[in-house]
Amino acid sequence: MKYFDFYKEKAVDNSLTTTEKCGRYLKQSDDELNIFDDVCSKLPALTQENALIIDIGCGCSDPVKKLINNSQTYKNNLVLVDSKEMLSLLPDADNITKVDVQFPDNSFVDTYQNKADAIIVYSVFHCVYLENDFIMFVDSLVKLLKSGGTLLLADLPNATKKKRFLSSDEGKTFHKNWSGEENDPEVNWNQFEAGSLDDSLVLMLLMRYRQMGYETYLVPQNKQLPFSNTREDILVRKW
């Protein structure tokens, strides 16, 4: 099953919390409450009035609900992109435009090209990476940015970062507490891992858009976020 359809099914599964509908574990519900503040700290446009904010794969849990409230406080125009099943779980408002497409969509890109002050793509890229043309996906995202706009490509599960973490004393302790296992986690370096999203891909993305005239930055996540030990974010800023 494709990820887009997988999350459609989660959206209509009433046995799941909104945290679980968005692909996180129930025991990460408290950590999920910290996501919006971390995103906000990296995207100044969220606290500027009359900005155009686009959230691709917005989901239905706490972060997007806080984004909605924030957009009303700052009188922002907010564009939420996801399946109609996910979007139906979110409130409507005059400043919100809901678009039920799977990005990238040519009509959507044409409509919002060179207009976005900030774009949020949180915990989405790894699904695209496994199934679709991830270069076209990110190329389409940067097309949406206006001058001074910033893309947050966030919550990237970096397999190499995970290995570094699990090789550390902190990572070994975390693994034992999380899994309930007594043994140290097995970490294999210099081993072929088909399909893994790793340092090489993350650094390639940084270089690709720098060479196209954008500023790019690799930034850490707040330690209180659900997957912060193994994930990181990319910022892309258009001059």
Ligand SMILES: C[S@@+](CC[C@H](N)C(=O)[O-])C[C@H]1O[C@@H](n2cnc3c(N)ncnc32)[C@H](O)[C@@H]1O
Second form
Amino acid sequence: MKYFDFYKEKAVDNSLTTTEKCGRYLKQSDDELNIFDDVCSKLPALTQENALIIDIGCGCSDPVKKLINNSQTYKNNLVLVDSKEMLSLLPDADNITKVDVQFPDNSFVDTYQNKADAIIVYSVFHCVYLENDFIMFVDSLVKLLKSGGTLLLADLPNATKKKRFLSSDEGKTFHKNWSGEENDPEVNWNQFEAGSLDDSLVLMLLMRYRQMGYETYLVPQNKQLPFSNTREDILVRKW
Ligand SMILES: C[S@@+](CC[C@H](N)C(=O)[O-])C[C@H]1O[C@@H](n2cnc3c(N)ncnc32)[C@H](O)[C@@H]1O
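Please supply the coordinates for the form predicted together with the ligand, as a counterpart to the form predicted on its own shown previously.
Below, the chain from earlier opens the complete complex, with every other chain and molecule after it.
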């Protein structure tokens, strides 16, 4: 099943908490509460009045609910993009526009091109990159930025970062506690791994938009986030 449909099914499954509907483990519910502050620290526009904020693949759990509250405090115009099933789990408000499309959608891109002060795409890229044209996905996100605007392409599960972590003493201890296994995790270098989302892909994205005139940054996640040991974020800023 494609990811977008997979998450529609989660959205309507009443046996799941909102944390689980958004692809996290129940035991990560407390760590999920730290996501919004980390996002906010990376996107100053979230605390600027009248900013246009777009959240692509917003989900329905704590981060987007805090984003909604924050948008009312700072009088942001907030555009939430996800499936109809996910969006129906979120409240309506005058400053919120809900758009139920699978991004990139041509009419959405035409409407919001060069308009966004900040774009949040949290834990969504890995849903797209093997199933859709991931270059068109990120190119279309970058098109939405206005001058001075910033895209946060966040929570990228980087397989090479995971190998580095699991090779470390900290990673070995984490693995044993998480899995309950006695042995060190198996880590293989120098082998073919089809479809791997790894350093090469992350660094390619950083370079791609730099040489097109944007500033790009690879930034870590706060240690208290659900997958911070193995994931990282990209910022793309338009001059
Ligand atoms: C792992 S969840 C993350 C939800 C939320 N961003 C968060 O971090 O709590 C991925 C979400 O992205 C949505 N999604 C996946 N592909 C998408 C696409 N191409 N366009 C819009 N939403 C998408 C899914 O429906 C799902 O709600």
